[in-house]
Structure formats: C-alpha cells, structure tokens
Amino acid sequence: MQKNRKLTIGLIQAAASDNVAANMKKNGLMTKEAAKKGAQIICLHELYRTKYFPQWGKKDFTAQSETIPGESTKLFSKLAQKLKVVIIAPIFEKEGSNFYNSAAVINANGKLMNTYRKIHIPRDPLFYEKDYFKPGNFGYQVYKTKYATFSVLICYDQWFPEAARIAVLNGADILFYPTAIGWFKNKPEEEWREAWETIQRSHAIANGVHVACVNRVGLEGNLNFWGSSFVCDSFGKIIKKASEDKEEILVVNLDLGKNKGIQDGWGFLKNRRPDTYGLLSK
C-alpha cells in the first residue's frame, strides 16, 4: 500500500434558476461554505450557471454562453486564489461561432488550467445536446495540483468506460464528473439512476481510482434532476452521498494511498492485453 494521500474535496449540489447571476452568486458562496469545511478540490454540476437547456432542442440559448476567460472564471479564479482551492466550474462555452460543454479548472493560486470539453455529445429525448455542442476537440485532460493530479469527465462521458480508462492511464487518481440527468417528469425509473450509479462505480473498480460524481437537482421543465452526487472510493464502495432532492454542500475525506493496493492487488492496469484491443480504435 502507498503511503497515505489524504484530501478533502466538496461537490456543489445545487438547482437552477432562469436568473444566470443569481445562479453564480449561489454557487460562488456555496464554493466558500466548502472551502470552509475544509474541502481543498471543489467541483460544481455540468452546466452550473443555467437551467439544462439541452432538453428543448434547436433552440436559441446562445445569450447564456460565455468565453473562458470570462465571467465565471472572473469569479472563481478570485475565490480559488482568496480560499487556496481548486474549483472545477462547467460551463456554457463560446469560442468564436463555436459552443462546447465545457469545464473551467482553476488552481489554487487562481491560475486557469487547461480546459476539458465534453467529447460524447448525446442526442436523445430531452437531451439535445448535438443541437447546441460541438464534440470537445482538446481531448482527455489531466490535472496536477498541490492536492492531487484528478480528471474532469462531463455527463455523458461517464458512461464510456474508455474515457475513464484513458485518463487513469494518464495519471489521474480521481475522476470527477460533472453531471446533469434526472427522470422524465412524473416518471421515476429508480432502474436509471441506479444503472448511472453502477456504470461510475465499475469506473472506479476496473481502474482503482476514486470517483466523484455532482448532480443538479429540482425540476426544470420535463426533467426532474434526482441529485445523489456521491464519491466513490477506488473499489467502487461508496463514501457519502447526497439526497434526491435537497441542495447540499458534499463534503468527503479521501485516502488517495488506498489507488495503489487496488490496482497492484487486482492487476487490472498491468495485466491489459492492448495487443487485443484495435477494434476499440475503428
């Protein structure tokens, strides 16, 4: 077992308004209850400052996008740096006649970091995401900081177990992913969120690493959003999770020494056969 890792890391919880500022005000001091509770990475849910406006296909949102830099990496590169934080903000992205779902990641001294674009872009009922998002161009980023080196995975990229392969060959201990999914309205189908659940934590246990996953919750048109962020350590066992329905502020301790004795007590990293895997590639 490798010496122990130790960290704190905050999920923002949250619902979501029509008002874009309010949003952002509420996540901005949702992010200091946080950092005040000790969380040292803090991850907000996918698209953070606006409602999920995927759900009404072709339609003009383009008004709630914004630039990185911009306004939210204006606002959290001044709170990661005041906290000494890292903050994981998903955003609405423009560049250029360009849109991409996208996460900011700031470091603790304020510094932006590269940028990670969503690369599965879905396109099903009440999520139009092809309608409004290009597929990410930068491909899977890894992120090394003072508190440890994590990815960032958005949404539907979670249920690609390649993405998550592919970032731990990379480097990372942690996978966060920024989510928004929730029941069609009126209709649970506890069978979704448990599957959603399932696929995050198979991610941690085929791979060894800690995983970190933050919902929206609330109701937003057709779309009641089931919340239950929830980290996971790196034998897929759950370490704290949040309810359905209430925002909340996850606060969890990880032990990152823990990522070594599973990958070297399964041997799921050292003993792949990527000779055998080129159809993975066509």
The other form holds:
There are 2 protein chains.
Amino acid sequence: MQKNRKLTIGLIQAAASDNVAANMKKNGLMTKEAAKKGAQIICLHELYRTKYFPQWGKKDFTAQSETIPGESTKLFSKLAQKLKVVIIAPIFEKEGSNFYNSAAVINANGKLMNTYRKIHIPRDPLFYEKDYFKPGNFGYQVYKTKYATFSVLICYDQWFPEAARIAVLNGADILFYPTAIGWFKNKPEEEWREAWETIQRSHAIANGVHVACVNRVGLEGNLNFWGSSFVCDSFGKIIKKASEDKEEILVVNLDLGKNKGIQDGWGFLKNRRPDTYGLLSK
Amino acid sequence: MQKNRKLTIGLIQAAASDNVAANMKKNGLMTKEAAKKGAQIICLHELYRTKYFPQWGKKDFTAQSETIPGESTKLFSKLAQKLKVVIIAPIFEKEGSNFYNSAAVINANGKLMNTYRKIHIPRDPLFYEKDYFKPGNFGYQVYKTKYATFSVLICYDQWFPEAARIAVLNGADILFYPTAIGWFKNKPEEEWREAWETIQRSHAIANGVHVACVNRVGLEGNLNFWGSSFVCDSFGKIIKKASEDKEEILVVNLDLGKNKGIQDGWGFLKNRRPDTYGLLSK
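Let's compare: the form predicted on its own is above, so bring in the form predicted in complex with another copy of the chain.
What follows is the whole complex; the chain from before opens it.
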C-alpha cells in the first residue's frame, strides 16, 4: 500500500480574521493552490476558521463552533475528492453541548476519517483553552491513507513526548502539529520560539519520523503569532521553514523511506524498556 | 533543605587511556581542581576508568571491572568527604558474575548512595554494549543531596524521553548524563552531534529542569569522541559548553529556582494526561 515512500505535503500558514466565511474561503483557495503545487497531504493551522479566541478567556464564542460533519468538512471533502488529496482541517468542534479543539481528517476520496480531539489542554495567560474545550476523549489517532500513515496532534500536545511516542508506536510515519502559538504583543522572546522548534525536532529524533508544524501568522488582540511553520526529517533536520509573518503555502518533498533506516540505525524503538515506564501512566 | 537554589556543578571532560590507574589518578586530580573552582556536584564521564571498550565487541574486559564499593568509590569517597562535594563516578561494575554500566554516587559526607545501573543498553556498530552489560535492574534513582536533588542517566538513556520524564516525576531538578559518544573515525557527521544536543535540550524543555551532559574526548580505536559536554537551563538554553577535543573542567553556575517558574509557566507537568499514556509501558 505504501511502497512508494516519496511524498509531498502542504502546510497552510495563514492569518485569521473575525470573518469566518472569509477564513474558510481563503483556506480553501490556499488548499487548491497547495494541491496544484503537488501537495498530497495538506494541513491547515489550529482552529483555522476563527481567530485564536481562547486568548480572551471566559467569553461566548460558541456561535463560531461547528459539528463534524459540518460546514468545514463539507467544503474540504469536496476539495479532497476533487483534488485527490488528504486534508487536515482543525476546527472548533461542537458535539451536543460539548466543545473540543479538534482536527477533522478527510481522506483523498473525500471521506471523513476519525476525528482527533486535542488531548492536552492548557490554561495560561492568553491561552485559556480549558475555559472552552473539553479534553479530547477519542485517544490518539493514526490515519492510514493512500499517501502515508500519520498522526495529528494539536498545538499544546507538541510539548508532550508521551503523545509523540504513542503516535509512533501506533504506526505513524509523520506527526502533524497544527498550531496557534505566538509572543505576547511587543514581546518577541526568541527563546520561546527556539524551545518550540527544539521540542518538536526532538520528537523526530526520538522516534525516527518526520514532523510537520503548521502555525498561524498575524497580530490578534495581544498575541503575535510567529509563523515559522516547518518540516523536519527523521533526523530532526529542518527541511523547509516558512517566514514568521507572511501567509504562505509550504510545499515540502519528503522521503519516508529514511525513517526505517534511522529507526534501525539508532535502535531507539527496539531498545525501549517499557517494563521500567510504569510511572508514566500513573 | 534546599532553600538556596543557587548551585555550582563541575563536569570532568577527559580522555581515557589503557592505563586504569592513570585514568583514576587524572580524574581524581581534575575532581580536586573542580572543587577548588567551586563545584559542589562533580560528574565524571561514562566508564571513566577505562577506554570505551564496548566498541570492540565480544572480548574479555572483565579485568577492568570493579565492585561497588571498590577502588573508585574508595578514592572518590575520600575526596567527597574532604572536599565536601557530591561525586558521580560512572564505572564498569561487577557484582558476582554480572556486569553493569553503572554510576556510583557519593554524597558530600563521603557516603555511598544508591547505585544507578544504565537501563537502556545499545548494540550498534562500535557500541556493542549488550555484549558486556546487563540492563540496569535498580530502576531510576533520585539523589537527594545537600546541594540539589538530581538523577543520573547514562549515555544511551539520553535518547529516551521516558527516562527523563520519570526522573523528574520522581523529583529530580537536574539530570546528569555521563556519556561516551563520538563519530566513526574520519567521519565527523555534524548532524549526529546536533541530534544528540537537541534531544537532551528537549528533556530540559519538556520537564523544566537543568540538564548536564559529560562526554569524553580523544580518539580510541575507531571512535572519535566529540566532547562538547554542556549544561542547559530549564528552558533548554545552553549555559556553557566545552570544546570538542580538549580535556576540560566545565564549572557552571546554576539557579535551580528557575525550574519552578518555568514548570508553572508552561504547565507541562500539571497538564499531563497519564490516563492516555497506557501504551508506553506495554
């Protein structure tokens, strides 16, 4: 099924406005453009359809939520089928009276796959996500698609090596991290971005897989999103990186064939000692 | 007990020869020198008393092993007591007919603490450790000393985020990684060292603790040890780094008070989801 290990992915680094319809339209157009440039799996940034509203804390943004299936999946299912691409669309999901920070994943035939609901939910100044989202209750997902087998983890999940490891133990060859992360307005702390890039490269190194991070750009309220979306190979080496302030379609060629050689060479997966890891799940 | 969170540590980056007595003597002298420069916790490199013999595969080096207590702990217990320093001395340990890649840890009063026996054992070209060492059977150790609470993990352990996380869940504020890692002779692959540094910085970031790595230098057989011992703070930022080819005593001032601020700020430890991590220990 996955004999050809070469692959092209597309990351949609975009800004968001208050206009939900306009955000959808823009990301739809950028997705078409990415496919035209050869991308086979296309990933949008976290909560792509709205501003990053959790920075405002305890307000009511539920009008901007949507169900799965719903408006976004309708749009992207059509595109996926037409363009023969896999699409990862991260949205503010509503299910009954519960809300999640989720990723809808659509296969290249236009069919919905399982939803991933963000498992690690922060509550920090300007990132008041616990006020809005329930923690993900579907576990870690692995998507076996025509082009590659991958997992989606969302933003704050990226700081947890546990999540990356589980995704790889489940068979993922790429980890996609749709993200919304930035500096406090007028306070560009380079060491924050450096830590962010380092932790994600470390997941590639520890697991011998490719990692793709998709961030948004632009100033929204008190958050200045730092873009810098990137893809690194299974050695943690950055293959391509986007600007810190421009909307961009990052189209990147990968060779997943590298993963196995590196996994066998370092031997990290086969030399784990699960018998000593009991504390991790306590 | 640990109200003063400022601390000075000393890393002994050295080369090793075939002369076990000479290696002991040199590391003893460097330890004294480190203490003179203010170091309170002093860490030697992996298997400090011998060449890195596991590169040769299936030979008999058991004559170079020692017990705990034994020759090394005798020497370093005296020094620890006299200099009022904590010493981490990694050795080729013999217990009955079993052999381990271990770290003897000696408190500032000269008393032996629990031994840590390396848990993750590689078997790769030039790193045939499975031929020599049984996997550690004492679990992860946390050392509560006068100066700081820390864990010791040895070389290959450094590639496993699981080990770092468990050490921190057990209360460690610093992770010491005595190491013997290098390039194949005449093949300096910069990306190997880059991956090595990145994975260890990532443990600092994911856990909000300081990390100290002590490597050896020099050419032995077909391995060219790349030195570059370093200490990074709880943001993953490198505070100080040694050369790649010289014997050096790296004396580094830390403020462990930074750890808690960063742990609380990022919130990674409190926002873990152990209920979703069951697969890690299976």
